[in-house]
Structures are given as C-alpha cells and as structure tokens.
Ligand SMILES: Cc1cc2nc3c(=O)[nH]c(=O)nc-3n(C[C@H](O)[C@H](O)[C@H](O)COP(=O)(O)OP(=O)(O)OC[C@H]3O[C@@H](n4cnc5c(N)ncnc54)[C@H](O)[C@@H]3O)c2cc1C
Amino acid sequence: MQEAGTIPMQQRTQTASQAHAPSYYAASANPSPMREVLKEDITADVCIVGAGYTGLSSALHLLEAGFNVVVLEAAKVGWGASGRNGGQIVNSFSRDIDVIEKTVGKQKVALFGEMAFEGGKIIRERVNKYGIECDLKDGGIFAALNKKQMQELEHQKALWEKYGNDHLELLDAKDIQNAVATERYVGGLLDMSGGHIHH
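How about this chain only, in the form predicted on its own?
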C-alpha cells in the first residue's frame, strides 16, 4: 500500500551503461535505492517521465494539489542532468532581464523578474518542508578579473535589485580574497539567494 504523501517511482533494472558518470557528485551522493521495476498496468492522473529535479518537483506540486501522480525513471533518481549539474543554484535566465525586456516590453518583464529568483525560493521551501538531506549551502559568488567586469557586476546588482533580489553584496578585493582564498580577482558579487545543493 502506498503511504500518504509519497510518489510511486518505477524504474528498470540498472545496467552498466546507466551508471552515473564518474564524478565527485556521484561518488559522494546520499544513497539512492533502486526502485521496483514496473511490471503491471497502473493508473494515475499524471505520469511524469524522468526523476530529475524538474520531474520530482513537478510531481510534488501535483501531489500537493491532490493529483494521483506516478514518476517513471529508466535509470536512477537524479541520473541524468540533475546528477551532473554540480548542484548550482544560480538565478536568472540564459539572457538577463534587461535583454528580455527588449523582447516582451516593460509591462510583461516584471513577471520574468519574479520568475528569475523564484527557483531558489522553491528549492529552499522544499528542503525545509520535506527535510531533504542535500547539504544546502547559501550564497554564490560572481567573480571579476578586472575593473570592467566589476563594473558589469555593479550593473548586475542594480538590475537584480530592481526585480526584488535584495540578497546581494558587492565584494572588494579583500572581501573576495577572504571568501575564495585567492588574489586572482579584483572583486565580485555575492548573491545569498544563490547557493549549492547536493543530492
């Protein structure tokens, strides 16, 4: 019998070709037990294919909304991109908000601004609510090698603050040296809404 609040996951027997690529993350991850192989017909409101971060997050949202959800995974939980992305929590999109504004306009860009910083909030809420042991570390640094890059980070800070990220701090040469133990950078931008997780 399925326990309340759990998501049934079915997967095939793992083969050698489905083993994680050798990496620090694969070698030091929390144990992820093999799940039962799907052998019979099952019925669900929603079937999600892939037990990566996106699939599992979607399943949790749907489950909380009262849907009967099943997750299918061909290998292991977090086997693909989720298990190889380095666990970085980084805000924004592939293009920043000022670039997006040129396409969608000033009225619609506010929604993109909210979405840019929503992911980290969702991750932290899930970690707290479900007691996920993922070595969550708050904070990420964007480092500047020269004065021009530092000016770009100053612009970045002002832009992100305009859209609600109030967890930003500019670092001078001494501050960033203390943070990353190198004299290579002239400064940086610390984003405490960013961070790192490890499953």
Second form
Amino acid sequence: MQEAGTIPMQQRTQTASQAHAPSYYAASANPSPMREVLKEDITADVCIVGAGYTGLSSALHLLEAGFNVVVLEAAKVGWGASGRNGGQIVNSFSRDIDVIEKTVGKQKVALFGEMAFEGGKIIRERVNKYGIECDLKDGGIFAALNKKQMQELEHQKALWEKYGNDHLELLDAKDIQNAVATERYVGGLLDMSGGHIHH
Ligand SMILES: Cc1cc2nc3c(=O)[nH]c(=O)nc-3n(C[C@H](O)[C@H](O)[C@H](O)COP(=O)(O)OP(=O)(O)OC[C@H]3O[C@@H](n4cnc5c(N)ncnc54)[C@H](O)[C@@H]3O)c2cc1C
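Can you now output the form predicted in complex with this ligand? The one shown was the form predicted on its own.
Expanding to the full complex; the earlier chain stays at the top.
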C-alpha cells in the first residue's frame, strides 16, 4: 500500500538505447535520478502512465485535489518529448487570434485569449510552489528579419494587447542587438509574459 501523496516510479537500468541523443540540452540538464522499481501490489485512486509534462502535471492537479496518485514510468522522469529540449513558454496558438476569432466569433474568442496565458501561469505557480529547478527565465523575443516582418509584429502586439497582454514591447535594431548579440535582425517583439524552462 502506498502513502497518499507519493509518486513511485518503475525503475529500469538506463541502457545506451535509452540515453538521449547528444545535444546542448542533454549535456546541460539537471540530473533526473532513476527511481525505485515497483515490486509489490499497490492501490491508488488514479494510476498515471508516463512521467512527462502531461502525466506529472495531471498527478500534481490530482494530488492537490486530495487523490492518492501513482505515476508509472518505463524509463525515467522526462524521458520522452518533455525532456528532449528547452521549453519555450509562448502565449499563443498555432493560429493567430484574429484567425480564431473569424472561426469562433467575437464572444467565444475572449475565452481563447484568456486560455493562451493559462499555461504560462500554471508553470510559474508550480515552479514557485514546488521549488522546481528548471532555470525558469522570463521573456521571449519574436525577431524580425525585415521591415515586413516587423510590421507583422506590430500588428501582433496590437492584437494581443486587445486580449490583455500588457507585457509586450517593440524592440528596434539596437535593442534587439543588445538582447541577442547579432546584427541579423531589424527589430523584434519582446514578450515578458513568455519565457523559457530547461530542467
Ligand atoms: C523537439 C521538440 C520541441 C518542443 N518544443 C516545445 C516548446 O518549446 N514548448 C512547448 O510547450 N512544447 C514543446 N514541445 C512539445 C512538448 O514537449 C510535448 O507536447 C510534451 O512534452 C508532451 O508531453 P507528454 O507528457 O504528453 O509526453 P512525453 O514527455 O513524451 O512523456 C511520455 C512518457 O511516457 C512514458 N511511457 C510511454 N509508454 C509507457 C508505458 N507503456 N509505461 C510507462 N511509461 C510509458 C515515456 O517513457 C515518457 O517518459 C516540443 C516537442 C519536441 C519533440
């Protein structure tokens, strides 16, 4: 029987085939320890299979709601997509919000606008609450290679301000050069409500 609030993991000895491909992220990640092998029968309210963002976030939500949760992982925490790269916190969807507005209408689009910021808020709350070492850095830049792209970013800024993002700042060529140490861009859009994590 497992205590409520603990998250036992199925352990496997890490073999070469389980190692992440060599990359900046693999080389600079915080250690993710192997966990105990599940050897006995246990009971839980909910059993989650897979310790990526989806599984762990669901487990935390359920634990906070008072459920006894078990997470089973075949390899190690963050073994899948969640552990392969740095995570960009980008407050948007795969379609621009004005495109979504055309599809769902003016009333429902407000809900989408709010939802775009929810993920970033949950990440920050969780990082603070549980002291997660994931090198959280605030701020993300959309960089423009030419005047046309810069105009598009100005349009995006006006659009997202309509949906409550007051953390946006347009950067000119000098500002962006200071931020990313290259002369490649004519400007950009800094979003301080975005950010980056790397565990
Ligand atoms: C290169 C890349 C870049 C990305 N960049 C971003 C980004 O910048 N921002 C962003 O928001 N998203 C990004 N994503 C998407 C994001 O990483 C994924 O959507 C997210 O990690 C998926 O999490 P997951 O928990 O669903 O899956 P995974 O992280 O893949 O976790 C699944 C886990 O389940 C385990 N498992 C599978 N089968 C079993 C089983 N039978 N028994 C036990 N365990 C099992 C696996 O070992 C694994 O650990 C990126 C993805 C990739 C690949």
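Each form is matched to the other, and the largest set of C-alpha atoms that superpose within 1.5 Å is called the rigid core. Numbering follows the first chain given and starts at 1. This is a predicted model, so every value here is computed, not measured.
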**Asked** Where the core is superposed, what shift in Å does the CA of residue 36 undergo between the two forms?
**Response** 2.5
